[in-house]
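Okay, so here's just one chain, in structure tokens, the form predicted on its own.
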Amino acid sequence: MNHRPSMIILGVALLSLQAAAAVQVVTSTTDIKSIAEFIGGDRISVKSITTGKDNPHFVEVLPSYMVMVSKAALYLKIGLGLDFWAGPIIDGSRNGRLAVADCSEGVEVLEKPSGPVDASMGDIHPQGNPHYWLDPRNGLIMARNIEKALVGIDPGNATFYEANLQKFERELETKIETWQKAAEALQGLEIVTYHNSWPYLGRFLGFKTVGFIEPKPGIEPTASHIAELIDLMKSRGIRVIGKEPYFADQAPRVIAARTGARVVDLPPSVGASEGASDYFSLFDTLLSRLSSAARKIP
């Protein structure tokens, strides 16, 4: 008799409620999910509402979102008030059995405004830069607050989740230490962005972003802006500008073309770019971009 029909079948059975057993997350965005899914390893399963190519500060709460945290354990949130959407999300999801974690806590929050903030400010967060994630220092700590979440609700698992923060810890220090010699040449460098997103990387490669493409946070380039921008670049010899995927392209180009400054394809999250595709190849990427143009610099 050929009983490897009935072994299929128990083999698919068997997958089926292994990754039933398997704690279900949700994160705001992929690099929260990048960081989980090396600490929960196959005791966890991970889904990220953001892919790594969306802007993060603008997310339409879908009802398939809902149903993706009805169905979770834990959400990680980013926090500091950019992920604003993920309230929605998780109120619409009724699923009261669900655990939220914030990755920003413990972060030291840079750029947070000294007086009252409001919209003619443009997309200004109240607390602080929120894209802490982009220093991998403060992966560090990230990896600690999901640890920690997912202990408080698989305490079962404990003892696999550690062993798996200290090896992501050593090998992200490990990792640390390559990426600041490898960045002597960014020392002081200073470059144009489209978007605030670079303080935390700024401060840990050690270069400079002196100016935006955007005249406030999320508020579309002007044509006088881009001539201000233009003239400070000539006058303080900036020949890069960082762009991350989810901006157009148009002011960037028509910039470069009159400053002779090189535009970079800067991912912000894991997933916005070919290479990009966890939390440690994502700084590879970043790093290897900057350093070329900065190598390319006249």
Contents of the next structure:
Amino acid sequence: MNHRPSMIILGVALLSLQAAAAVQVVTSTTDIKSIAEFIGGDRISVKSITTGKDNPHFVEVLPSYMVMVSKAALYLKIGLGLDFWAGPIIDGSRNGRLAVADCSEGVEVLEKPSGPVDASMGDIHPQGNPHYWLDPRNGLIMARNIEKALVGIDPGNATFYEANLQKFERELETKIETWQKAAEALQGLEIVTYHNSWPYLGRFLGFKTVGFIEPKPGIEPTASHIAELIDLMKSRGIRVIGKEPYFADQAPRVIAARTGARVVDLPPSVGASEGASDYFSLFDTLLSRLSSAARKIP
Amino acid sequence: MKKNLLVLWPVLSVLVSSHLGFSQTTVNPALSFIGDMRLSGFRHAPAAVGENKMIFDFHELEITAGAALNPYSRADVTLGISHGGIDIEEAYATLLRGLPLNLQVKAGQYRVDFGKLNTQHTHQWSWVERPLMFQRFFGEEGLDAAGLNISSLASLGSWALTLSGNVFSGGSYWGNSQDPKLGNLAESARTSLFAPLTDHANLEFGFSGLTTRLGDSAGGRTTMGNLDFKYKWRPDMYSSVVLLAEGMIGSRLVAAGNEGAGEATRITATGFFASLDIQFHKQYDAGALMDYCRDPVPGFGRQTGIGVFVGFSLVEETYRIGLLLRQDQGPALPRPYQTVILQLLWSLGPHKPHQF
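Can you return the structure of this protein in the form predicted together with the partner chain rather than the form predicted on its own?
The next block holds the full complex; its first chain is the one shown before.
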């Protein structure tokens, strides 16, 4: 008797059962998704609202996102006011059993305003700069927050999540040492960036952002501001302009042409550019691009 | 629904002083103020519209407040302040989660989801005014009423299917208000399907139906249907294309004579609106509209409007300057007339005046 068809059916059924049993998780960004996939392995199924190519400051609340969240057991937020759009998506999902975790808990937040904040300062975040995932040491904190949230909703797999967390910590700590050694050429490097996305990465890798193409966060560049920035770059010999892929090329190219600087596309998230396919390769890509630009400075 | 400003002032004072006097964590409602200032010019317009005048008009100040009431529900309030006084445009509570079948329940005064555009406030549009069909069928403010809404969200793969039903009192239909004293209720339902076509494009279409019994001399049921469609393509944060269209048909009984004597006749009215809005820069958009309504009730008749518009938003939609050029014509008008509106919308608070 040929048992092959029944074996295939049984296999497919078991795989289906396993898929059905996977804990459904939705994340605001691809960076959280990447870490969650490492911790959760095959016990979870993760979807991200943003693709990495989007500006996470502006996400349209769509019914398809609500449907995605309506099936989830856990939502992982980036927090610090960046993904404020997650609130209406979660409300619209009508999901009464959804657990929500904020991955920024325990992170040392940079640039937290000490006084009153208003819109005359631009699109400033009252809770501090929210781009904290761009320091891989904060990735360790995020991973612990994610593991804690997963154990909270799926205690039966706590041992599995804990083991994966430890593995993630070991691998990331090793990579952190490697990246820091490789970043020696970036120590003290002064750069200009489009948006203030990089204070955490700068603190980690040792470079310093001394100017922004945006005159204030979220404000389009003006001619007078660009002229001032060009003067600043010339006077300090700045030769690197960092730009997130979702911002327009025009202003960076104009500034580069006047100063001799190089425009470097810096992926701020997993999936933002080729090579940045997970949380580890995101930093490989960032380091590689910045180092390459620094080496070309005459 | 118009109220005197003085009557609601104590409530507003409490809201405003709460916002100013306590730390962020103790301020519950997210307060927003949206101002709508216009410079309007008319040429050959009927007297009721503006003849050949040019006028500055602070059209409306909209105040919105909304926040969670508890982990399961929230409340939202929108007050419109204009020269006519204060209008409670919306004031409702929503039970967000915890109900079976993915249900949400909303109760209070709200914009009924009969079609897509009726649920929206005019500051969300580049074309400034509510489409003719809503003005003719439901009055200047469209259809808002006090009632109960129950909706459910279901998935068809990655598509989202929303089913919604309303039971409500009030509203105006072809200039005849539903008479609450008769105890008549209106019922409406809407089905909409949202389909993400790619990471950058999506499509939404919906069908709505409404039925009610009016308190006029003719009596009988008034029934209405609505089809809406929206396509949006947003390849990056600097550009988008939004094409939307909505059509409406309604049928009601009208008394034959002035006194209501004679046999009542059933009349049918139709309306259609379409617009194309193209954002070609982070701060600029431009587009065109087509607006049509055929209403056989004497004094209205058929009217067609076409227009073009451009808009400029300096910073994150905190204010928007829009220019609308429009021409209207139809048998009921003595001659075609032109309208130019320069509009300044500004927003103080999290609720923004316009989304591309």
